[in-house]
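Below sits a lone chain in structure tokens, taken as the form predicted on its own.
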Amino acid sequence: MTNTDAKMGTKAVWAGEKDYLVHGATQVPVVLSVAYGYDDMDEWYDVAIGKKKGHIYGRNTNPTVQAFEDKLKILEGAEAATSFSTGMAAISNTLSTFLVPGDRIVSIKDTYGGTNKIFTEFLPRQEIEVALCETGNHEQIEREVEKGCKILYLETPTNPTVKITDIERMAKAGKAAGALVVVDNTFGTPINQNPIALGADLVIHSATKFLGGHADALGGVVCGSQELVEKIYHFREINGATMDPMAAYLILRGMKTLHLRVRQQCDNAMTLAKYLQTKEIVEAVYYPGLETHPHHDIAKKQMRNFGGMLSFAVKGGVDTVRDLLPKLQYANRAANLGAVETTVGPARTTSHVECTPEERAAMGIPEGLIRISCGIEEIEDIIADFDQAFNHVESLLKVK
């Protein structure tokens, strides 16, 4: 696909696939071969050193995987992309590529639990200084960046409280300090938000989530300039966190409907968020599309829509969560998000299961918080489902 002016939905269907079609097929094949043979020794060598396009060994590159990478780089408006076995592999490999003992990284407190563990547990072991700022406190982040750092790492919207950081403002601060600006765009998706266009150097996705959309394939990806991505690719090819070709195929297939799924998920999330605000048992609703959200104006500026993720806190904490969630008929109670089915779960068993209650509290995550990944179902059915579940909980409270 060469028409870069095509709209996002068209790119999601067509981008990055034509070069990989064979025998007149209209779909990218799953290439499961581990190795690729050459009769010409000079050609083999040229491919091996990157002088000529081609494939040598599955840990390095694969045609199906490369088709996925090409599609994603076009959607994110990047020069290059490289993929990984999981989203956490994408994050950890990217950080490991650029950070060495003595370096400093600045980030926010509200990152995904696994990312937070890298910041609080693993990087300090490597004598890398980590400064975690209050999410949304742009002045504090700027002050910490001005002190010097190798990487400014952002996640927006955050998981699970969907807080928003001004990417353009923070990118300017990072660039002024000579830092690499890295943004986790898993919740945003390229349909709703393009961090590179806002000044970021690198954008990361857990492809397992919205990109794949069907909860049946693990993957991660990093997009950015050719120079930066080549460095990350080199680290990954040696350390081996390679994306599986079948996973690449499944995610590619899922991405063809990405714009349709995300559109419906965003609509459902907004309607559900407004409904939850009407429930007396709900203490707080977190969704950047609501005008009551503290970062609504920033989200409105940098996002095309507000995403399919929201969360809410209930009165009664964990006890209410235990009573409420099992009653839902149209929601998977599982540690995943971005799928066509609505998925629910408390942060204590999903995004921040690795953290202690004290650590979650320090991040502003109440134990009674429920994360919702809206699916593509008819929203009237989802609201009716939540209604009957809330009625059940309210009846229990009257008995008590």
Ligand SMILES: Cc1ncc(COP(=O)(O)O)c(C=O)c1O
Second form
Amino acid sequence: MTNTDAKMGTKAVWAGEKDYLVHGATQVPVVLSVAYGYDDMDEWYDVAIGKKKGHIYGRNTNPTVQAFEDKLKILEGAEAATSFSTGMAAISNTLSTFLVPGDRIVSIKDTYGGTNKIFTEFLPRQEIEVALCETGNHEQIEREVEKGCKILYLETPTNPTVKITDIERMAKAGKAAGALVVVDNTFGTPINQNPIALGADLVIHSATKFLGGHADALGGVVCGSQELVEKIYHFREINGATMDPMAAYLILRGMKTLHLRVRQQCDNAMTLAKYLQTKEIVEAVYYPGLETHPHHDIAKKQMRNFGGMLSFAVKGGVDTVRDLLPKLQYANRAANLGAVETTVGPARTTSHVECTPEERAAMGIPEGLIRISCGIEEIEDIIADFDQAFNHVESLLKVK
Ligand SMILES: Cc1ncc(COP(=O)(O)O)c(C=O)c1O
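Mind sharing the form predicted in complex with this ligand? What's above is the form predicted on its own.
After this comes the whole thing, all chains and molecules, with the earlier chain placed first.
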């Protein structure tokens, strides 16, 4: 199905699969073959040089992996998509495709910890200049972009304090400066936000998170124009960070319920954010759906819903976190997000474990910050669970 008029949920179920079904099967098969054989030497040659559709070798292409790419490109409204072994591979391969020594990239301070390490450790080593702006300071980003850059790299909402950047405004600035505008849409999901429709050139996902949704497969993907994606694909097929067919199958299966899961996760996040605001021990709640969030208006403009991620800071910092989190019955304490189970973790041991406390402070991440990835459970049970955990912490404080 390539009908671009269908609604998002219908696309999530049907899109991209038809060409890959065999023997009347209704589900895309997992093709584990590494190589593809040809008796006709001319046909083999034509496929090998890309003149004819087909597969040669699993590092380059695979039918199961391609079905995943086709579904995602339709959900993101892109011409093409290419996939990777992880989200970080998608990010690093995309940057490496376009950046050469002497180039300059502009981004924000609040990107995912791994992405931030690429900016602060690996790109400078290749003599690539990196300008990191305050997230949410659109004027500063525009000023830096105007100075000239090859790439403007954004992530919105950000990990873990869910700050929002105006994609449309930044895409205009990027285009005017001749830069490629890249957006990590992992937190947004294609259900809530489509950066290409807002002017971005490339959209990246860690497919490990909401797309797969079941915390059982790693993957990454980049969507954009045929021309740009072909360049990135070429870098990836040679350098080898290929998505595994079994992972592609699991993520593809997960994506059939993406719209249902994300809808429930957004509802849970909004209710939980409002609940957390009522707790005295909670110092701050970060959720773009709250009217008190500094970027609420931008989120409202560019997102269809506010996402399943939120975070909150507790009084008493790390000590309170240590007492609170083990008490939760319906939450995995883990370095992951986007799964059907609620997942919690302090930024200092999850998204920003690679950073020093000083670096985290500079990014506005308190040591007592807890990130919540809402699952699809019934919210009444989650709130009751948080309630009993907060009661436990409050009773400990009284004893102390
Ligand atoms: C926003 C964002 N982008 C990229 C990544 C990296 O994804 P992966 O773990 O699949 O490499 C993560 C991981 O948490 C993330 O949160």
